[in-house]
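Shown here is one chain on its own, the form predicted on its own, set out as structure tokens.
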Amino acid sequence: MYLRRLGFSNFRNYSELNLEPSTGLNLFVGANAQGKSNLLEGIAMLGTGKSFRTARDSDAVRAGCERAVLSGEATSRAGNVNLACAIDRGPRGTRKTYTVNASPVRYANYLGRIRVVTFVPADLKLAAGTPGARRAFLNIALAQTEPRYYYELARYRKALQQKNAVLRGAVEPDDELLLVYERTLLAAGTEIMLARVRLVDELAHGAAAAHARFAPDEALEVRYEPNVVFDAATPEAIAAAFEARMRHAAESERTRKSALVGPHRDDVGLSLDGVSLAAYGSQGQQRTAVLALKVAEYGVMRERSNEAPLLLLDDVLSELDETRAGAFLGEIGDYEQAFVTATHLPPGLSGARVARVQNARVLEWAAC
């Protein structure tokens, strides 16, 4: 898969980009400041219709305008597709709409159609940063690789609003329509929890293999997590283990006025030789097992749809020595299209197309 064009109309502060990139890898060097990272985030809201960098829409309508839009031309197994998304921005909000070739669908219908897996400095935080971060690196795994993933998430977070509703009183309490919300929250929950361990167990075998490459001498460890403990990674097991827990936290959540119970509340545990390496990993051990995870999560990507996604890498270079960044690279490897953004060109990188970013505008095409 790769973009044949990319079209920015008033996203953050780009008035107008067009761009034909390349396959391979495509490199943008400039100073801060002065859009590399809203180029590469501008090409994942092309892909998967969400900010990696904020969840207010409103902050990608540049300023003083009311209408940003993002569109581009790609090449799939499946043939060429139009994407197009526009953010509205008004004074009752703002609203997303989305097109494939020129038709308006809803989002669900749009996801997966460019298939993404961005490597931002946040991401080096994953390994130990909060458990929402984790859950959100998972829920845009899926909802590109899943079509169904992203109804039964948006079914779930629904009757999770509900139910919490219920029992902080904000509605009047009844307990008929307390049980019609822990039945979705059940019946939702139960495909997540599935969709999750199975994606955990195809991420743990890939980052081990990585990572062993990386650092020979330490084992990495992906496991899932899930706040509901079941026997077997099957509907029934998982449904029967999840109703059981909801009656015995019944009382608590009552309390509490909170539900306590459900993939909301999941994480991902990663240890190196068995010890937690949120606790007790340096920092280049933290960041190595990122590495390794991201491998896996392109590889995953990548085997799951036959094809393979775009890499986006947000000034991630930098941050690694130059060791760890060309074994990063040379893991990814067999990328069909790549952007990477950088202050300054990286050492030992060649064959890439290089442009320079100064004030929203991308100049400059050339080999190196």
The other form holds:
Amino acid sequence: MYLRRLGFSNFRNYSELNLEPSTGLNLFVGANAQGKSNLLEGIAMLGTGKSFRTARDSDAVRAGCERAVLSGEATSRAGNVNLACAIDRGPRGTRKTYTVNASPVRYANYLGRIRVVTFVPADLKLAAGTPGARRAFLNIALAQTEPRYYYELARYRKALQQKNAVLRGAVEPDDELLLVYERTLLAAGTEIMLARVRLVDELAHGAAAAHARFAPDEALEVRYEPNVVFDAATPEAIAAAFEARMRHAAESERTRKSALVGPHRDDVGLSLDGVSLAAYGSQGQQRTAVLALKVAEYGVMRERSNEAPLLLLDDVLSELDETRAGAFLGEIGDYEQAFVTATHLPPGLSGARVARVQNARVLEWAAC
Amino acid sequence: MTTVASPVAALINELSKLPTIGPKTAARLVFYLLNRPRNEAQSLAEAILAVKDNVRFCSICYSLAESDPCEFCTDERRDATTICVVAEAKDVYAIERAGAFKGRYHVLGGLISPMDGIGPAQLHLRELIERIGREAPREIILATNPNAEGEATALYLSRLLQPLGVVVTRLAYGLPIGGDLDYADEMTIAKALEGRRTLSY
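How about the form predicted together with the partner chain, since we already have the form predicted on its own?
Every chain and every other molecule in the complex is listed next, the one we just looked at coming first.
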């Protein structure tokens, strides 16, 4: 899939932007703080409705403005589609609204129309970072490729907040009420774990293969580490294991006033030749593992939807040495469309359309 | 806002406290009202006050009423063996508009949401149980919204009501009439498939 047209209005430091990107490589070069990352963030947010930089949507609206609009026209196997995501900053908080072909839709119906794989410098810390970052990595890939996943995740999070509120004593203690939320947690949590076990399985193969070409002497293993351990990846086995763990933890959950078991505490383990990368890996080893994981993510996203997602690389090539950067792009292979930012022209990129980003303006497309 | 006459600013401020109305819409309403005859403004103001002064909650079903008990609870033609449980008083009017239900109502006064400090004790649940004991209805229809809070409340209620020997039903999930399958979201379609029925005539 590819974007034919891209428009920003009052997004971040852009007052107005209209671009007609080309297929293949679109390279944006410019000094820092000119709007390169904002450009990529806008494309990612047009696709996923979420920022990869901030959890606060109000940050996305240009200072002094009330509404930011991201819009675009994409061509995919499903045909042409016009998408828009509007962010309204009001006195009662920030709201996002979505339209597909000018008709308003709910977020669940918007997600997945433009699929993106983003790679930003912060991702290089994925191996050593918190479990939350690794869960977010799984969530964004799953939400874009399985329509049901986002629904289950939202349902799970809501029930978790409610259960925690009951445990915290926000309302009178009520075992029946706890059971109501636990029923939702079990049903939604089982679907989440099933989806994650399948995804990590697919990622593990791709990541191991890519890593074997980057660093032939060491074997990368990517493993799903669910908080609730189960014997078999079937709905019945997972639900049974989850329920047993929840019963077992009931006492301590009441004492600690918080839900202690479930996929909200999952992790993904990365290891080299059986040794944990987070604990013992060098920074170089961790980076190579993340590159392999990102290659795998791109491959899985392409395979699952039968077409290449947009590839967004924000300043990440300059973070890598030339060999790694070249190897990474080589592994990705045939992308349909990529958006890459850099502070200077990276060597070895060919066939690119280059634009200069300066003070929230995108100037002069030129073939590289 | 400093350049606007203060009564105008005050009304804009009052209106923008209302749900779905932001400061811009509020300003538009105020300038519209300024251009209308005085009697229109007066009847609006009186209607707002009348709502506060003359409308109360029925002491049996907690729906909005001019008299207590309300017209739904006193109407002998309505079927007293079926009680439709809704979250808010406005939901009663939504169901009444359909004209397909001829039983009684019970308004909970909200939905269970512990994170917002609303538990079963904050709603008219105990009153519903007392009412079932007193009136011995045959069926309780749970007509809470099909969202997270509505589902949780319905589930909680069904567990609570089961021992009382009353039939508990839930509104069906499905596709909107006149809708387009193409535009329905995946979960609605999945739920509609789950709740499919044999077609017969």
